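Just one chain is shown here, as structure tokens, and it is the form predicted alone.
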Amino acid sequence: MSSTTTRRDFLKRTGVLVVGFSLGLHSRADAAVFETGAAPAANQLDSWLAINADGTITVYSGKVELGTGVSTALRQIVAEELDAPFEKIAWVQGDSDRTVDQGSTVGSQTIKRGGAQLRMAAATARAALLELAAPKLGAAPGSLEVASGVVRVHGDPSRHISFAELLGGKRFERTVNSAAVPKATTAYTIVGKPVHRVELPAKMTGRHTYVQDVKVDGMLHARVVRPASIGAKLLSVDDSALGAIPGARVIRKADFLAVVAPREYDAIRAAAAIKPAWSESATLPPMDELKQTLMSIPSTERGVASDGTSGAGRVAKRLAATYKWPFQMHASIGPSCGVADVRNGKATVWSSTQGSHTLKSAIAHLLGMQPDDVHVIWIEGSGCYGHNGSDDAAADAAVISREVGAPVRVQWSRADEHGWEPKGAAMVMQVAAGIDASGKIADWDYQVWTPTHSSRPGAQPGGEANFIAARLMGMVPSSRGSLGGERNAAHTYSVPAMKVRAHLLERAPLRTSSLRGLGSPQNTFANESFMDELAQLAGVDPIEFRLRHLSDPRAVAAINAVARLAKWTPRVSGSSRAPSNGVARGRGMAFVRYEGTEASVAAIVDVEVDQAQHRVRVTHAYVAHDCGLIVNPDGLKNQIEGNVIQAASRALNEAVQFDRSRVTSLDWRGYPILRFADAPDAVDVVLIDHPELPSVGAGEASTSPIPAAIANAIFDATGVRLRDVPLRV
């Protein structure tokens, strides 16, 4: 029997979130890169950029490229402010000893905060170059202008001097001037234009270097052998079979167990050959009792919002609902990898971390070293969408390297990634509200039960205990406040009385940390599903109902823009169209102002619901997006499209499976993500540009409204209200 697989069939069966690949090429890293020290000072101009003798401009960015296009957008900002050619900008990013600590690349803050820092540094550099050029050109600084990396006298272009002639290879020796005046946005020629992403050609041709490709002279390969169940203790290890595997040996530190060998395949063989004995542990609740478990865990109540007085006297109708969200994975297509060289009291770590400077300190504390003796070199990995396994893989490599006294590469398997990466938090949301006789909301009461959405290894002593390796070696994580679960718990609609409370859990059944949007997708799913339920109760079109409760003109503009884009027609009840060939079709919408201060996003989705096959497909998505000044419209559209697809996958497919002892969804069958065959036929985006306003966080925002829009579309198609993710018909 033979079979033929076409390229289209192969793609249909393949996960849709693939963002890059490597064709087996490898990068030879310098062995023992031990020029360690403190991060450059943020107030020094030379910490940010250098003018080179060949006319290129090297920019040093603490923010890193995670597949979102920020390294292109940040280049645009610098090139614009310096009036330099975009192609002349060289880039150094995420090196803990060569770049300013700008904070981790998280929270959609790279352009808003990191871009603002680079803009100010470039504005300072431009003013300095004009000052240096004035005596050389015999002209006052006010009579000079800059174009394409050249300073010239206005009206007399024959009198000119290049940046390289002014400063090539020399230092500025100046501080960043916080009073420097950036260019007027009306004069922009690079920012706001669709510049092609600089890193994509190498990715598309297999020449891009990922952390998985890093090689160091003398490097050994390691695999970590995880406990049989969460919380299990290592009782003994039978390593007698390793005698048949050249150079293989066991590394054990308390419950941390690993094998190391000169060849990767031998490390894989060794991990399978040893026979560890673990105590059995049953620490997880039954999956079908997750809601009750979360609501029963001790928690701290935090008031998020409390406005107005009860509308009980005005309420004509009242409604209450409970919404549930499961644990979810980052589901990075490429499993995490880390490389470390720990010798002679120094350490160099190669990692795809989101925060090189934080990882530097955390690794130092883990190893009992001073932070200045650790050097973290950022190398891109698979898309992370938050705190996946990359930091843990780096820590694994550092611990093993210290033990063997040689460079070590740790490559996680798919089962490692699915089983042991930090999970996106499961949450429970309860909402109750009343509407008055005019069809407007009279009062609103919202409660959310949430574990923390951040357990990243911290820079302060004790923060290193959040590494898996540290926990297995017996370190106890320091107590940390809960973070992220309140994000968008308070909606942005105007209501007479609103009370929002977050119950911050002291612990969670699974280790949780940052996943794209943190608590915003969950809270927006509840808020925006409930807005549709209230609209249905009031007998009002969902868009009209929202507009009745909005005073923010930018929110109104976003909703109106997406309604025009999708050619929205009013609807007031579910199942308004009869199924065709057993497939019902519906349309739903949702809105969010991310974090209440960042991008305003309105989304409409069209779905097909085949109830006989228990299948929902998003056929078309429409998004209106306002994030203030847009740096790169193509890059922003890329981000929005990716967010829509990933959010649809999270809403329809994704939930971590576990039994009483362990995560059981250790492959793509157990944790299915959206595949090409189920991806939307189109994602149409309208960008609302405000060049007169600062850029605000844009990257994550369009994740949040999609799950609610899908649930609302399913109701429109079938009349069935789904309140639990994943949305199953």
The other form holds:
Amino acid sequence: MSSTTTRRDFLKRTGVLVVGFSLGLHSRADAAVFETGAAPAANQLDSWLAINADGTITVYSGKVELGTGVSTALRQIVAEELDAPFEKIAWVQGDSDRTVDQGSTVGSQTIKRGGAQLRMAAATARAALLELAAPKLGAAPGSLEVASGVVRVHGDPSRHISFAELLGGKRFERTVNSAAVPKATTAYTIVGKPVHRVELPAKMTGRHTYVQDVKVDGMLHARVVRPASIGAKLLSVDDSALGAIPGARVIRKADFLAVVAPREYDAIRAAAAIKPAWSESATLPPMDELKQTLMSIPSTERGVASDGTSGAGRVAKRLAATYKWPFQMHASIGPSCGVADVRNGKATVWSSTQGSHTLKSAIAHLLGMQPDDVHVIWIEGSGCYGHNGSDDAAADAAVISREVGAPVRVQWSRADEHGWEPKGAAMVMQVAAGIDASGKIADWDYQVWTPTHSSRPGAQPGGEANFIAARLMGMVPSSRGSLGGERNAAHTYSVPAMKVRAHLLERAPLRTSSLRGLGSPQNTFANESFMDELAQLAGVDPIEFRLRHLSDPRAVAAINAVARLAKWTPRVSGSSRAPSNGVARGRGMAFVRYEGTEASVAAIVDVEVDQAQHRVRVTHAYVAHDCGLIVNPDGLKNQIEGNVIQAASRALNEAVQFDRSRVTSLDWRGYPILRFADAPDAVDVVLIDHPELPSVGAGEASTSPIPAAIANAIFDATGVRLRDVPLRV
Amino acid sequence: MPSSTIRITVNGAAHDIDAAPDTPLLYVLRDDLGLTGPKFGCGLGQCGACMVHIDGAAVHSCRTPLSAAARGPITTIEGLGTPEKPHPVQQAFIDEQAAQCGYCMNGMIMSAAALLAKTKSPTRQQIRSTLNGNLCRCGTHMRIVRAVERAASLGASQSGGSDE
Ligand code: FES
Ligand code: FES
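Return the structure block for the form predicted together with its partner chain; the form predicted alone was the one displayed.
The complete assembly is shown below, putting the previous chain first.
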């Protein structure tokens, strides 16, 4: 049997019932690419898009929709470059057999890098269509133009031919031209427009398929039963109560424990009915010693920046401060879910992973299979904001499916998600600086203690050990270095002497991985709180103080724009307000140039502080945002508003609680996130568009300045400087 | 609990469900009836992702046993409207582009629709307090409130009829 028939039979047999798939499964002009099991080649135009016989255009995107609207924005880019009608574009995303490996959908790189790749593919396709049309229309390619999926003779539109007539159902058979000339941005008609999100009507009417909704013929329901504490060993399992639950059984592989049953509620009951015995030990530090713990874990020092010599001779006043940030959660509203069908040496996995191609290899290594025998089909999940439990749930499903020889759906419980998702990293930041007699910074010394912000499964052998399932089965992840903790450790202000060091911890009390912004919100909280502290020391308005140290015109423009938007009145922080009715009000600002070179974001927040009730609410937030060329302004605003609220929640509410052996924040009471009652009255955003400049990422950047802006506003309101997140009055 | 047959009415159609009476309605809807609009978020009555209407009132289907779900007609988000013919609340959410991942939307829309069926022109404060038990991690709160206000101005309450 050839692998072709195997894959097809396999798809047929698994009988995917899910609506959303039908779009993806038809219409490949030539299916040869996905029959091999290997990812399509990036240099082949047919890997990116197909002109179908019915006039639709199917685009194959390795980047996936994570709830931020990028699949709409990417469609705009393709429609623009191809001069194709937006609504004729069908979208296939994150399928390890059928989409190019564009790298995982992470780090706010989707429009910047993924969009650039799709733009070149579409530009190549447009040129190819012109070439094909020239002989048919009896005109030189130079005399042709493209509009709305039709090639026509310039000045003689009656001579025209559609994309489908030119190529419908056939392959381009050419490589992507890396020298193709994309359209001038001045000619854009759809990029830059607030096009409505394509999938929202389905999402608003309960018809959108999330990974939690995937149903495969013959599928069993599984629940994982995680150890009673971190590192606990499974001694025995009493499953005598399962007799009363139809079809329920236990799956055990070392410390990996799960139950399966034909019906979902029976799986839930079975998970509660078995009685595992665990040997536990205390592996965690006392929560109130987190700072000392982080600062004493063995670490490697990395120099992030070192400019100039000490400003000692010029310093008039000195200040030093330490800031702390706790472990936080992704806290997706839908707990992670994975579906897998592992039979006859092949595996199909449905997952809301950020990286289908990496997941495919990692699952193959976990199961002892060849990567090309594993097919990962991405299906949207609940918003993830980084590396949540999606990959782990997929691995759980694969392990269990192989054991039972049937398709398996693993749905994590709320406690599984809260307890076992990888956590955003706790960090400690120390800053010391001096200001000179003129009120300018003379020197700056910054240190951060940070665990890694990435423990994703890797595509290389050994990378699978990062799955929870692998760890529970006895694998030990090898250290892959530390990532993300230095993000925005160095600010972008001009100071004559600056030293920035990161202490990269060898380990952390809890498993840490990417949460929106990685180390940037933490570092920006420290840098931008400290900027306000220095402004105070210098007796200067916080905005004026920042502008004294900025030469980057885009930074200056963003700060001035937000000041205008909020009608900022220059003053020394904390000088103006008296509480009324026990509620103090204040206003604070912060700025970040994300990763030093990406989006410029300036934020101002107004807060009300009820000290008797220990309650802080952001009443109004203002953001000015410059990320270069804007593809979809409404999608961008939506993302910024979301970042403001999520960041306010992280700054004011959130810290993962744990005892000496386990995470104890296991539900929404134990890990409260911002609710409607605490939401701002308004979030106002001003977008600074630069069509002449390339787009940079906008997914995360506006998270970073918010916590410091809030801390600065609380100081303005109360005169109390809070340096520990969550900010508690 | 041994299973028994229980009759429930969902989106206007009667179904005889053969399941243990303590089975949460959520799993019956999603697994037996293929209505996956209601979402599993916590199973604890803490997030609102699973909301449906029973007799016009928004309830947590994750905490409603099948036996109690028979007490009145059930409407799920699929029964409110379709992508082609959305309910005014759904239309308002689309108009305001009031979602990011959308996982919480079921609860937001079912809560809002139940509110507007009873209160034609709620204050912003009423909207916020009604939705306070519905969690959204993407931070779409501002747009959601705007969408409910827009739905109110579109007269969402008049179409309460589709809500049984
Ligand atoms: S799933 Fe029912 S309230 Fe969370
Ligand atoms: S839109 Fe994602 S949780 Fe609300």
